[in-house]
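Quick heads-up: it's one chain on its own, the form predicted on its own, in structure tokens.
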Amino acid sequence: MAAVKSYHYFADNGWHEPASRTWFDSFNPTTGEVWAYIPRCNAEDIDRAVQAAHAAFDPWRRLLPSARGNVVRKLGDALIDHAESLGAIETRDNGKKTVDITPALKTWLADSFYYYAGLCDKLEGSVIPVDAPGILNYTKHEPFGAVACITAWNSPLLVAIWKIAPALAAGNTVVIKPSEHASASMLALMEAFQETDLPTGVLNVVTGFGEETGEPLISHPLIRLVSFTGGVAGGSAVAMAASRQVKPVIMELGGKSPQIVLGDADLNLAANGIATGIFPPAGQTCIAGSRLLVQRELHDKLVDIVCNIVRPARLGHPENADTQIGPIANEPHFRRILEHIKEAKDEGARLVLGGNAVQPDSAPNGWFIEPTIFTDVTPDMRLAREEVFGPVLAVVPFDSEEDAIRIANDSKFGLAAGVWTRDSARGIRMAERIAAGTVYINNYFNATTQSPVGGYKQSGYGRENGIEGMKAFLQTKSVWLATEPNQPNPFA
């Protein structure tokens, strides 16, 4: 095995050993060791931090727009230069494989900093027509200060970057938190922008667990906002601590989002669609289309299809080109998944494809799961409700449209949902009535920069990417200006 490497946290511009002096290990899931050795912060090493962000931000907030935009641009520069060893990297913390994260580096997520660089300089207020004589109302936008950025494992760059960007971007600096079971990539990423001209104390990154590192970061007095992802329980975790030092918080979590194939769907469009919104990153992402609706006739002819297509899916090491799945990100997830699997089939699901633990030839001790489907679903199975984050597929006949929105919309979860049919009017018009923050039409999966992304109902609320990304991390300031100075005296 190749030496474990040492990790320190990132402060003030400046690398630090945790105030506890212990680490913790972080394990590849390829092959079930340890590889790295990531700091345990306590709240003394996040009151560094903080305290560094604090200081940065009013230099940081008072750059001309342009120029901050030209800060954060060259962020972007720095990801891609480094791209393949921070892919590498991801690949062994979190098991992405190499070929979709370090390409998706060099591209869309270097574009996120290029993307909220250029709106730095064109985000504007307005005036507004009051009924006043003799005043002028306008508007204007101002950043939050020192806010804090708490991130999941199954997407560890991905998720901080639509973060930090649009974060920095609006003035604001940052103190991110990445999960304690991918941490190793985001202290790369520090590394890289190092060789930048970021200003000391902008951005800063401690790791750690969430009694330890994570609820002394939501509240410190410091803070003025929280933006976090992952499972609705540490949602709800989260919005409490900042709840009693009234911080907004931006939450993005977990999903049951359903797929509906209707009567008219093209099949085979729909079954590429299907298995591609939930088998090739092994389920493990919060838009995953795990609910398959389908009309009651289409029922088993889909099945099939779908089976055939996810069948011959090769799982296999991460790091090989031609690995179609790679691993369950760590131990505890890969367990809980298998504990869903075996109850569905408690609970009277019928297992088609899949459902068990196996070990590729590339990766014998790695943390591996087949694409699973189960068929026999009812609604209200556990199945049906929770949010399993792996590679299993709930397959639930339904009988009438009216009857696909009720069962689409009958959960606490509302982030994504698809609809496949042949007919566009029909497509909107469902999409119009499903209550999720994103709606697919004869597509899935698909995210850029420029459109927004968020939940309804328990999935979160706030919303990240696009415009809307960058207000969230924005609070707006009605300014009124006397223009005819005249204040009469109330006792005269």
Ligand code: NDP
The other form holds:
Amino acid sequence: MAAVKSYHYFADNGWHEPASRTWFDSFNPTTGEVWAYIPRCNAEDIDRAVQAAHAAFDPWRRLLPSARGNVVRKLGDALIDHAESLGAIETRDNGKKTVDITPALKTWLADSFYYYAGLCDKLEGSVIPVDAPGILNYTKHEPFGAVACITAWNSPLLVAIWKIAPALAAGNTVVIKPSEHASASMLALMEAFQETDLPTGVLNVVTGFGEETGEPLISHPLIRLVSFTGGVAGGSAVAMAASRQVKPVIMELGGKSPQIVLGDADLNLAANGIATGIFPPAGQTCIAGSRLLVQRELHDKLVDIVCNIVRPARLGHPENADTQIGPIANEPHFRRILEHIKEAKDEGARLVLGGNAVQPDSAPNGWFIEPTIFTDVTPDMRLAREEVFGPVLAVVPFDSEEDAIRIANDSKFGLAAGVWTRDSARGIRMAERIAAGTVYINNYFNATTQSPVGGYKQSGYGRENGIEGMKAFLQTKSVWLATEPNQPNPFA
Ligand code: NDP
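Can you now output the form predicted together with the named molecule? The one shown was the form predicted on its own.
Then the entire complex follows, led off by the chain already shown.
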């Protein structure tokens, strides 16, 4: 067994031991072994990081926009330079398949920095034709100050970069707290960024647990905005803590996204999309298409095709190039998914594929669960309502377009949806009626930096990616300038 790596946290351009002098274990989900020790930061560490971010804010926001853009662009270069080692850490810490994560870091995640670097000098205010003679009124977009980013474990670097790139480009400084289950890659990213011109205090990384580390970060009086990615329970606790000081929050939460297959769909195409939409990351993605709503007469045929596509999938060591599905990222979550499966059986859903924990030859001690499909799921079952965040697909039949919309929208979530039909106009009609932040028609899972993502209902609010992703980190100031004497004596 390799030596266990012990990390420090990063604040004010330096690496520090936590004030508590305690570390917690980070596990490799492929082996079940501890591979790293992560600092357990407390309020004292948070204060150091936030003070640094606060002190760095004014010079950072005052940098010429193109100069700030150049610094942000170099973060993208550093990401590409270190993609192999960062990818290896995500594989070890979180079970991400190396064949997926390393190329993703080099391409569209690096693009996130390039895209927002390019926007630094392009988000213009406006001159407003106000009903006020002798006044020039204009607006400008200004950063908030030191902002807190709190992230989930499923795609640690992706989730972090979607926040850091626009937040910094907008002129904010950042303190980020990754998930207790997957902190190492963010610390390693910070090491890579130290080779760039990023000024002291502009980006700081604290690690630890939600309530012990996250809560004091959100509640620190010098934090001006909170951007959160995680589950509904965590998000709601974070929003409540932020509301005590009236801090704006951006919430990227979970989903129970429907994939709707209409009677005129190309079934093979739809089946590919359904399998792609949930199983390759073992369902551990917020937009997983975890509810399959299918026109009743196609039900048996479609379920057969999907099962045939998924059955041969190779589960295994995420470092192996031929692995198609990696492990569940942490043991508590692995156990939760198995509980969901047991509960679905108890509720009367019919298991037609998978349903078990497995030990692949290449990783016999890892936390793996077979791709699992349940039919005979009714919309009131927990399996149809709660996010499993695992490789578990619930199939629900419907009888009409109207019925499909009703079932799709009968959810507390509204993150994403898929519609499969040969009739584009019908697809658009459905897209307009589905309450979700993203709707895919005849495809699923596409995401690029340019297009905004975010939730409706309990899937959250605010948007990441696209121009909106940067505007979320900006506030608007309206300036009123008198162009002629404009302030009469009110008592004359
Ligand atoms: P959690 O909500 O458990 O945790 C998310 C982050 O919040 C972690 O860093 C966690 O700390 C922290 N946290 C939890 N409670 C508090 C609190 N009271 N105060 C401050 N911080 C807190 O989510 P998971 O990590 O389990 O992630 C899975 C969820 O994330 C799923 O629901 C998934 O759908 C969602 N997600 C949404 C995405 C989107 O873009 N919409 C993208 C990716 C995931 P710690 O864990 O360290 O204790």
